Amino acid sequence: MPRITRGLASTRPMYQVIARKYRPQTFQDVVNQEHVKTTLENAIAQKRIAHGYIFSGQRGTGKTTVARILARCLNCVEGPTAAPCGVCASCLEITASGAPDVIEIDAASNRGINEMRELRENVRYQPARDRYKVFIIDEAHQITSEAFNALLKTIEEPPPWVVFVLCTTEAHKIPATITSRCQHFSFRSVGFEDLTARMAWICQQEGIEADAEVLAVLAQAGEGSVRDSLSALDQAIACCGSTLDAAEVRALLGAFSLESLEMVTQALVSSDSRRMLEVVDELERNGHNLQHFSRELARYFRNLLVERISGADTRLVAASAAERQKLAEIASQFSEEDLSRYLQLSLDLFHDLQFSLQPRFHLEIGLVRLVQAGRLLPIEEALAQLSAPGPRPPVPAASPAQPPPRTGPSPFELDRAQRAPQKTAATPAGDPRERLHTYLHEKGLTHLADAVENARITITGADLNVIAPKSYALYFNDRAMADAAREVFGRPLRVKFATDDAGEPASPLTPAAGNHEEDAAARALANPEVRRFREVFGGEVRKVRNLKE
């Protein structure tokens, strides 16, 4: 009989992702972070090694990597040295995360006071083999306040063989009592050029063909994080093989090409709302994430604004040279004010889509609003048209027709008049001017009657308010006018005269009711400047108030 044997599991090593395979092993290999590397190298060379460090910064910038390199520098057989050998047992075990004296703690799952008490007990024992006992606490901001308090004394005065390294993406959550006892290093996001250069070197080592456009897409996906960019590179290699194509990589990562985003600006240039709706329909049909598109659209308008301000040679836009040149050409079609307005509207749209149950509807109305915002006229230009001589340019056909000016009181004013308390003072009915004019003619006082005919007269309480040209002031100050007012209205009235000549002061008077208000509104609406203002800005004049009254 044939002999049956059980095959042992394959001993071939498993695939190691690029982010781990090319993880820096020395300070020189770390991308960027020169301020951190220089300080730590000098501290090791001068034997000024602190007992506690805080490494903070965004994800994927090398915090934990630098912490491991620091542990290798301290425990290398040739150390402490800023250039570990990489071949001794300590260096190899730290690289493989198996060193007994380098303890890595995930604070996300070991955040309580019991775990910190156990760590405090572990600190008391000397290293089993190496020179230093290094505690690397990742995601340190998730440690509870009670656990930090339990660790406070240990971090302040640890044994001479202990070094703490706290890594965090949210340094503001570390208590000030802990921060004051450690040296704090802030890791910066990696620049676009540094990211593309690092990935180009890795692609060369791996035998991968990737042009500048592909590397730019991968670097943009990382947003300053080396690990995120390398993870995207690993994903792209798995999809495309040894030759990376920009279109395939964009489709894989859900990114949008400059040509697809340019459709939006083309619709803005032509003021085409229909094209905007077609853009949304194409996104929906192709299964794109609308929220992701709105985020990329906001980034696109931001880049256009930066190119419009700084030019195509700016380093403020994370894109290749060809893309920056294209962005500069597109931005030249818009003003800074327009691009600022589009950026704000796209940011508002992205915020609304986070909570929308109908993202397509929100995206459609948001893109249509961009078109409508492009039609707005700057206030300076509108005011300049008001003062410019000659006929005003014709209003576009899309503008709605202006309603005819209202000549009577509005329904709100009529309702207020009905609800207002009625005056109890007994004032005879009829126009005061007509009654005075009739009485003076009957008495043969023609000179006073002529003065009344050319004046506006109202009664307020015990005052007879008169507005007339200055030449009639003598007549209204005559005693005969006061006597005539007493006879006509049945009570003594104090005559208060004000001139209506230009530049002359006038006493405050209560606005006349009825025809006086309508006359004032009609005169104001007939003014050429007012009519021109309404032609430019539209709207409805609801009320006219005389500033002299």
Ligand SMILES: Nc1ncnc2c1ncn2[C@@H]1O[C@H](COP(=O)(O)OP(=O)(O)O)[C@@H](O)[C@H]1O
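Residue numbers count along the first chain shown, from 1. Here the rigid core means the biggest group of C-alpha atoms that line up within 1.5 Å when the two forms are laid on top of each other. Worth saying up front: this structure is predicted, and the values here are computed from it rather than measured. Compared with the form predicted together with this ligand:
For R181, a C-alpha deviation below 2 angstroms is recorded between these two forms after rigid-core alignment. Once the cores line up, the CA of H441 ends up 2 angstroms or more apart between these two forms.
Superposed on the core, the two forms differ at D450: its CA moves 2 Å or more between these two forms.
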The other form holds:
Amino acid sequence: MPRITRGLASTRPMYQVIARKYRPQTFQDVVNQEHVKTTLENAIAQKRIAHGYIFSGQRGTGKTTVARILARCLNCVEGPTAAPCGVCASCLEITASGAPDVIEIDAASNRGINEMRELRENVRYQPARDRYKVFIIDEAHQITSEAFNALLKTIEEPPPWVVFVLCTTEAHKIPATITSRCQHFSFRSVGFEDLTARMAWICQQEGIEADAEVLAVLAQAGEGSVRDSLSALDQAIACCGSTLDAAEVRALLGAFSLESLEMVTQALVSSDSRRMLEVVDELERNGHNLQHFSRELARYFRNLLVERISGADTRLVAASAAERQKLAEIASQFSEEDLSRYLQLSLDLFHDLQFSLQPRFHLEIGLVRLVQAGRLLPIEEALAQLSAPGPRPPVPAASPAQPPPRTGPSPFELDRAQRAPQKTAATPAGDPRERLHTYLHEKGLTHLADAVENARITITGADLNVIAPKSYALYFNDRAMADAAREVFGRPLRVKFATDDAGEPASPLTPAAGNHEEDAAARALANPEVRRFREVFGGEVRKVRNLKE
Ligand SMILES: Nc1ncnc2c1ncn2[C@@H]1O[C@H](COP(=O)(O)OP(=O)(O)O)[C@@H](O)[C@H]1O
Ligand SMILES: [Mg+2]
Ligand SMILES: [Zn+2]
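Moving from the form predicted on its own to the form predicted together with this ligand:
Below, the chain from earlier opens the complete complex, with every other chain and molecule after it.
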């Protein structure tokens, strides 16, 4: 026989870990996994018991527990029943892992062909006492392929008294020949609410005081595994005694409070790289594991992103209501794009730190990169902001993408001023051109103001007619003109633009150039891309070169 885990009921240790002490004995006690419970209950009620089951799912979600409950249901003296009595010899022995006909095999250490041959032999004999022989094979994916082959025939045509339950965290590693002969149940990760409720109940039974915050920390530590959360609870009780303190429990589990993670987002809001370096320094001085921190940071950004997308009442974030509220507030300071970028970067950082010999440096550069990433704006957005007339739309706090304010006129402007034609006559007050020019100048749209000054502008009906020399054509931006006109003349006007080369002032392009070159220049200047570029960045086209020549 393979090595078999037999119960040691008589030599039970003085302290029993909580996970074992509170292993559910009936379907009702099992948290979550409703689909598994109902299906099995119905099957038992209808006496339609399969000979092979596969229970798959994350560790600590109830696979072994349910397998044992199933064994009880089948072998209880009252049974087969979905509600085993709990007091007969079979029920009691199964609880204590000492039942002669319920055989638990750890496939991690009994995975070879010889063990499976032994098992095949064992299967042939009738149960020693009970109705069924139940084989619970844990870590079933570890069984070698020859061993699976040896088992195949048995699973295909087992004696009527045999039930196999193959438990695994990796169902995909079970050969299809086996899965196709079994009923497959996948066990789900247990949700945050269920976990905290279960732990609150256990704490009550044990006379342990634990507030919502502590329970949240423990539930988060379990990541969906009841067993892992209960192990964390054990640790917390060993450390704190009968009153659990959130800060102590966090320190114990290497978890980070929302406040300590918030330092990172605060530094991001204020684009403060120096603050980031201080965060790392504080972590190191307090002896925190930096890799651990980077993992928590990734989880933090993930939660912020989910809050940003789904709102504070989302059930996709494993946190208490108060924490979710706080997360939603923090998330509202960032855009979805920012947060996804931060999440990606923090995942990269976590990955890097796992192999890093210099975790501190990696963390430092990682956090500084987060600040830099916050300054990235999509180019489209940057262009829109730069070229929009009037007050700029508010820029996210973490994204100071605007160029530094100009001090004094640009060299181009000075240069142009020198070469611009002298104004001949004063423009009459109230002249549309002069009014527009003044307005644009005040708005700081100097290029457009310049161009307007060199144009002829009239208003006919709802049209604003603009006739400008070719060389100024590219300074005109219909939208900016329309906006300005609405401001200046108090009504919407349609901008109608035309060029006129008669009386053209000295072109900013080399005037000595021949006709051919002038044409090329005019075509280049009229190019929408070039126009757009100049609207946004200002500057001036000095020379047009045909690269094909
Ligand atoms: N769904 C659940 N409901 C209640 N307790 C659970 C559940 N899943 C796991 N546990 C707890 O975790 C312990 C280990 O569960 P177990 O069934 O051995 O997990 P698995 O076999 O899926 O790894 C149990 O003793 C029990 O205390
Ligand atoms: Mg198990
Ligand atoms: Zn019973």
